[in-house]
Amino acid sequence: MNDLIIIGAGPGGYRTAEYAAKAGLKVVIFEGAEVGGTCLNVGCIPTKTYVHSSSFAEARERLATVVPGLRAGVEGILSHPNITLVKEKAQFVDAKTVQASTSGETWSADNIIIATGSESKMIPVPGIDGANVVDSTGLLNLDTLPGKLCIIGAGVIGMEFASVFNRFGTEVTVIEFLKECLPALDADIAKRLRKQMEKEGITFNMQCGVKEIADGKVFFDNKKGQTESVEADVILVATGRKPRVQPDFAKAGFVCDERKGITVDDDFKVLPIEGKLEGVYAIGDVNGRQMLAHAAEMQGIHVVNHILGKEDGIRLDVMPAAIFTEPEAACVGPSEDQLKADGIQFECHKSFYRANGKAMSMGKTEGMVKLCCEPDEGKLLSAHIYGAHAADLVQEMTAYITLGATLRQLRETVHIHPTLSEVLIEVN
């Protein structure tokens, strides 16, 4: 018997089969599609292609070989000799025994990480199954660039792909139900964010429920109640994600919810429907939790440690996430309003890129940093940051408040000017 089972070879699923593999544990791992799941061939990576490329046709010319040269990585990483790569959809045939689709073949583990992702969560609208309308894989695989492109969804794939199309010359219209866009991010930084990509040409409808899709067009009611049009080209469904869950998961005796995903405790093992269930956990997207594929991956790592018995300080609730949209957006912890509704006593303290050096040097004055923390400049708490290489701040932003620092630790660590990481220091 094997030591551990994993269902999925997404970022989750292939670094959770690394770090088992060298950790001296037996692996085998399943995967129905390409190896490296949603996130590297039709999410993060292509989607990274295109912002940092200056036109469609380059886009798709560079996504030709990242792509490829990417997957081909994982795959040497899945060739590791304790680990199997069985490239079959996997099902479960009782608690510790999947049956691969294809082949027939059965394998037990006493272990088995369930790391099947997610997918596209679709509105129940009429016309939703429109030949124009399409998901975030459906954009990705266009070979034409639309001359109109209808964004249903100001969420981070929304937004993402609202301002890569509108730089590469298409006309992009957002429509959002709720009254702003992001609504994990700071509501200051997300309004800038927004009005910035105004200027750019985007048009932003908020706070409107798409009714219809029909003849070429999205039909909404706006905030007034009235209904609108508008048409388009391409319409693309950016309303979320859903957990990816199968039907013979219920033959391991857990519990899964398909909107919510599989239930999980603090350690990522999964709940039973009765009795005890020993051995089964999931990670990633499937359990609802974090949708971020850093998420998965320290997820699995922490299910590791868990089955070798070893302690680790993960803090799986300091969870850094990243918009990259131009200017960029990220963040870490909660936003201000987060902590004024949960009670919490805090500080906040801004800054602005206008009065960076590198900034200005650099012509990427747009942008803001906003950190809280505890009072009298105390530990901190959270960065919402929005700007050039945004991203690179908020991270090292998560190691302060990973490591429990102040504040004032912050402004009293030496940073190298001319730098962008001076505005979080220059806070007020």
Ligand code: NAI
Given for the second form:
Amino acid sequence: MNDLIIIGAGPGGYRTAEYAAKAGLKVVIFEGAEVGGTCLNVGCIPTKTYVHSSSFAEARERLATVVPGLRAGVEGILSHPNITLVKEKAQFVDAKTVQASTSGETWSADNIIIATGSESKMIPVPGIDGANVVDSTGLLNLDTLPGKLCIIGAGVIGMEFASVFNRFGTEVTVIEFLKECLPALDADIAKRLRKQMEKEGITFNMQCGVKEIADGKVFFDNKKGQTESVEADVILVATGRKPRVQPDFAKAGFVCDERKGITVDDDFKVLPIEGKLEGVYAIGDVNGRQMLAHAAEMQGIHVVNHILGKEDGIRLDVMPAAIFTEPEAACVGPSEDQLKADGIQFECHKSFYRANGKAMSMGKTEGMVKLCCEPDEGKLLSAHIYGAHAADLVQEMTAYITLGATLRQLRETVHIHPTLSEVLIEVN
Ligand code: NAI
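So that was the form predicted on its own. Now I'd like the form predicted together with the named molecule, please.
What follows is the whole complex; the chain from before opens it.
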């Protein structure tokens, strides 16, 4: 009998397999498509390859080597003697057994982790099935650069692609339902980022609802209720992702919803429909908690620790996130509005890239830092950064917040001069 079956070899699945195998568990991991999942094949890695290419042609060329190279790396990880990789889709027979979809072979284990990820959510409007309407995977598969791109949804995917295609020379128009872009971000940061992207030539139609796609045009109602339209060669639908659930999940007897995914407890154990259910877990996008590759990885490591009866200090409540636009935006912890809504006493401290020596020397003076902490330069609660290398700076703040440090301790930490990181200790 194997110790652990993992369904899905995305970042959640393969990292968990690696960690479990190194801890001595016998692991079987199933993957019905390519190892690496959405992140490596059609998500984070391809988009970051685009972000770091100077033209569409260069991006396409680099993609052809970056993705297979990383995929080979994952296959290397999964060649560990304690891991069996089955390149087939797994389907539940019961809560301890799965069946490989093609060979029909069955596999059993004491524990099963579901890490099947998510897929694009399309909106129910007429014309959404049109040939020129794509999701993020379809956009990454284009062989030619579109002249005009209309993006529906100013969330993470919409903003990253708007930024990169605008830089490649495409005319980009964004249509968003809400008043501001990036609903999960601190409003101050989101607004500055949108304004900067507007200056760079991207058109934003905020508070607009898409009605129909027809004859190469997207029709939408603007905030005054008038119908407008945008012409586009390609239309990207970036209106969110939904957990990837399978009909056979019902056979294992746990709570699962088409829209919200698999319900889990704080150890990522699935909740039984009735009675008791031991040893079944769901990590990553499929549980709908935090749709981020690094969240899936850490959830998986926590599950393995739980299986091994090992305590850990992983702080899944301190979850950094970044948006790789130009400039970048990143955050960790609650936004200013969220802190207010929660009735938490806090103070806000800001600084600007334009006053930072390294930013000046790099010619990257557009940007700001907002740190929220308990009163009197107390315990750090959150960090919101917009500007060059925001993700790296937020990573430093994630360490402070995880360790419970105060703003005063941050200021007392020596920072190398000249670096962008000094912008953190330069807050007012
Ligand atoms: P999202 O939830 O971030 O944003 C979707 C946006 O579409 C929202 O602003 C929403 O108001 C808008 N919208 C929804 N229906 C609409 C309609 N009918 N008309 C106009 N606007 C509409 O979803 P997104 O960008 O698709 O990303 C999916 C997931 O992937 C997210 O959970 C995200 O965290 C993750 N992701 C993370 C990345 C990163 O961390 N850098 C990169 C890419 C994706």
